[in-house]
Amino acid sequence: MSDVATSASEKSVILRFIKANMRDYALLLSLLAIMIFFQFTTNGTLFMPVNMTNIILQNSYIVIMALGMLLIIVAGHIDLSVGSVSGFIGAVAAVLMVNYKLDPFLSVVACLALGALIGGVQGYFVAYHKIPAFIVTLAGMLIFKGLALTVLGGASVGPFPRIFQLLSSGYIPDFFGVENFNVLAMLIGALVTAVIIFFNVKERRNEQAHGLAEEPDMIFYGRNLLIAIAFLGFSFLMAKYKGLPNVLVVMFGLIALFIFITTRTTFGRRIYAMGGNEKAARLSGINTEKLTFLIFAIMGALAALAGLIFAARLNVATPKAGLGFELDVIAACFIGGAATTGGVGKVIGAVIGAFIMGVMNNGMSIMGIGIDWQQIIKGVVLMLAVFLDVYYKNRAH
């Protein structure tokens, strides 16, 4: 009897758990839900080696700028500029390199400079003028879309260096020389996700310790068998092909980063408390306005990375360069788990959130589902998600 109650009591548990985490494993089965849905109605040409990598070359500016846009949204703000920012470094990057033979390294350096520069302009606007970032942005976004014109004077400005286009189109070699199968690729996956669980299974004893651990061990134990599996069978689709992109390695770089920050560090937790609320903040001796001013110059920053990585993929700087892509940022924040009112949010909800966006339209591709229709399903997945997010706020309360 006292078996069947200690199952009951485990499964009581369980469900609590689950209830009160139900956003985050209700993103992550949603993206599984939309490839294994894409997979069947694709004939399998989803999870093909070669179209995996175009989903991560695809997507890999879009996540990198999400994270920072994350960082914005949870303070209680937006950037409506990151997209014509983009644009306009990708073209400053394209007269440095091509019309002034510049060095590419030098140019990657000024360029990432530019754009914290420019978003520390913004955030000085937002922080120490208390401008709405609403309108600083929205004034951002047309005045750099100009910018990318003048700078190109109308016309596209390429091919870039070669080594510059390694940015994006390069892979890491592989030294072992097996054919057909990148097994340096295998390594570093199998070495990755080695890591993840020992610091998961580190944390987890370190929160038993205390008397803090509130994820059930089926869960725990389940979450982390999915870790694995998903990382080596990506980490081996990847290897079937050319091996790991090397923008791969900065995104995942990048979201190993942030997470660090976001959980780890007194600037991440003053950001959470700014956005949840910034006068009690500031009471308590967190100069917001320093804050502000920093996260929109990192900001600045990613969108400058993403514009390189955007004109390296194409080998080519364009005006219309960046157009739209601060939609599917904020988007991806938004469907990720991010609160519309601030001091909420997770790094790897938005990069889930980037990344159901990126399928879906990898998906309707394939699929060939025009672009209006495309933009449509996009809207209403958008909007789903913030509807979900406010029902399960509202119920919580």
Given for the second form:
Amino acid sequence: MSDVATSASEKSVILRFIKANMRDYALLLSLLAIMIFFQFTTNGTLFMPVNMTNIILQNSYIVIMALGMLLIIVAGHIDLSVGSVSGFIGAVAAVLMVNYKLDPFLSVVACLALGALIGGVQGYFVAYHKIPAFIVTLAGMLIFKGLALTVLGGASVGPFPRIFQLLSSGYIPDFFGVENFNVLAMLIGALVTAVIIFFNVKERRNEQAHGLAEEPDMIFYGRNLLIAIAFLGFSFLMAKYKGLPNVLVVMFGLIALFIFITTRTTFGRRIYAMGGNEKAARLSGINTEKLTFLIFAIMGALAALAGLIFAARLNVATPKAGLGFELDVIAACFIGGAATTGGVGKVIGAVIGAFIMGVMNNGMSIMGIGIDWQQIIKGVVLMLAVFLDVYYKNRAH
Amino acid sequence: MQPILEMRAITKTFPGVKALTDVNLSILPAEIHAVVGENGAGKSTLMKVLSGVYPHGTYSGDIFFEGKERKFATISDSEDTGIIIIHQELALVPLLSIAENIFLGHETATNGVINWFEAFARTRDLLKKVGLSEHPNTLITNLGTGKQQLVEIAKALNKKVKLLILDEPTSSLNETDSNALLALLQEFRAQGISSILITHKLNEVMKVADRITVIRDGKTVDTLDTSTAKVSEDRIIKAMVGRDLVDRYPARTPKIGATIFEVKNWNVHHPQHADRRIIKDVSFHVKRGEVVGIAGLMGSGRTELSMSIFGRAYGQKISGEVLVNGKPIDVSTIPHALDAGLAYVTEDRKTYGLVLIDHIKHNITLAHLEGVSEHGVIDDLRELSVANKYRKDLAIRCSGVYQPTVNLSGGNQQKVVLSKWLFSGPDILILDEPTRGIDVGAKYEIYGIINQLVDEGKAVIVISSEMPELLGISDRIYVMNDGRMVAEMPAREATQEKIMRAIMKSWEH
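Now that the form predicted on its own has been shown, please provide the structure of the form predicted together with the partner chain.
Up next: the whole complex, starting with the chain shown before.
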């Protein structure tokens, strides 16, 4: 009898916890549902190792820019220029490496610095002159679109040196020599899984020691099991093809870094405070101008990196590169639960949001759906995601 | 004579607070009627009931206007009958012209096309009536506050006003403009238009009012007729403040040390209008272990003074000197002010104090993240123990430190803001209306915290519009009015009458 009672109350605890964290789960479940949907409609193409690798390669630059965009949106701003800036930086990289034969490493460093500078200049006008970011970056969008054309002289410039191409088309080399299976990729996948689970368990111990563990045991174990399945399964798929793409490593590194920044550092905390209530943040001694400036500089550097990855992937810089990227990046953040009013949003949400868009692009393309309908469907999904978010938030109040 | 307006037994309650209890107000035709009372006595609430801001059904009691019972559901209902209220903050659109403002929402239009010739002609007539010689095309932003007030009145005349309500109309006017405005009210009276004048300036009341209604703690305590009885300012002040003081303040034995904080010849100009001086040659000081109160009416410049000191968070063209322990310090930015040991606890905790969407823990550490981090990385557990410590010390009632501050009661929100500033380790705390909108029990706790702070040798400056509170907790009281320090007195010698008198006297020159 008492067993039934405890299990019933346990169940209600689990339900309550799921309800309280619905938003996070809903997002992940949506991604999963979309993937399974396309797995069927594409006759099993979606989960094929070569296609999974493709999805990563196709979306890496969107994910990387979404990281910076999340900081900007959390701070209560927007950056419309990221697509143009990434296209412009790709063009500059091409001119440096192809026309001037500059060392690829040096070129990459110079391009990242240029991106940070561009972001910084835009951030300067937003932060210190209080010009709305919408206007500053709209101007930037036009300027850098034009500059990309100017730098390239209206033509495409390429191909890039081999070493630079490796940024997007290279894989972490395997030295185990098993045929058709990249053992190193699998090992790294296992290692990352172990590290993540180790940290989760450590944090949980800490929480329990301080009587803070709100998450029920069942959910905790289930969550970690899912993480393990996802990471190991993903590594397995990667290993079956060519192994881990270099760009995947860069992307994961940045995702980890940005999760750390937003959740563990004073810098991240201040961004959330500023976005939540700028006046209160100012009166608490936070230098909101400097913070805004830095966020835009970071965004610029990330846009530059995305531009480099995109250029390396196409192996040519074209005047049209980066066109419309800003829309996918911004959509990713809002699908991922960021609030237009600022102060709310998670890095992992923006990443999942980016992959929801990416998987939809990929799946619909394989199905042979025209670009017209793809746009319409993506627009509807964005609207629906934000509507549901707002709807449930209002109902909770 | 039949009154034009009668409000009978008006009672208005907000959740947990009875703002008005059985208030009666009757206004005769062609009368200037002054409504006076302390801050928070219920004057504005009464006017909001009258003008339909609080619609019929949200209060109890009856309103009779021109002999008929009225049940206003919106402001436009009351305006249609000729009751027009002019608020303290003027409701003009700055970048539209005088004519556009006067006819805003009542455009002289046929099928949505505005007849500007008619609008201009009528504007010119109306401006003549209020004695304003400006072109109807002049933008509001190019007018001074006094003239803007006249435009508001012209706008009211355009709506065929029968009863004009003015809420603190002269609080931001200079003497000449004030006198012109009062003369206008007298002219209206001659034409048969009644006015209700809400003001703190008793000399103006004495000058123009026919009758005076005094409101205290949401009740009508007195209606005085200036024509029949001999009414003096003292008589009015006594009616305004005459309440019993019960022991609502925890006892403390002051241990007052050397001067720790000093401000000399502080001058501040309005952030938008550089020619308006808001703070005028203010000097004051605080000693270790001392609670200094700053008394004054709303708009006397106390908040502007403290915010301008705290990292120039208010105003422009700031001049003057700030000394801590006798040494001049730099307070040009908020981080500098914090480093100098200052903390400013805002009067508006929702706008300036808290990140409402975030939880208690994050709010408490916000002003001193260095205290819970190493090389920019936050130590989550240290932060947690800090938050829990303040939760316990200040008795913040919540489900846990992860509760969003938006869901806390006013008193507990205030304690979170206080915690934030206590954690930043200041030596000098400026508390701006620290007990506004919180219940008696929480107030007592906040007084206890203040006592504890000064016992530790810190200095506390309290700004409060509740005079009994200032008298109860301060060691010394400054009185501020119209941007100046107009009096200073030890708290044991101070009375509410004395403070009021100092304020009233300062208006006279």
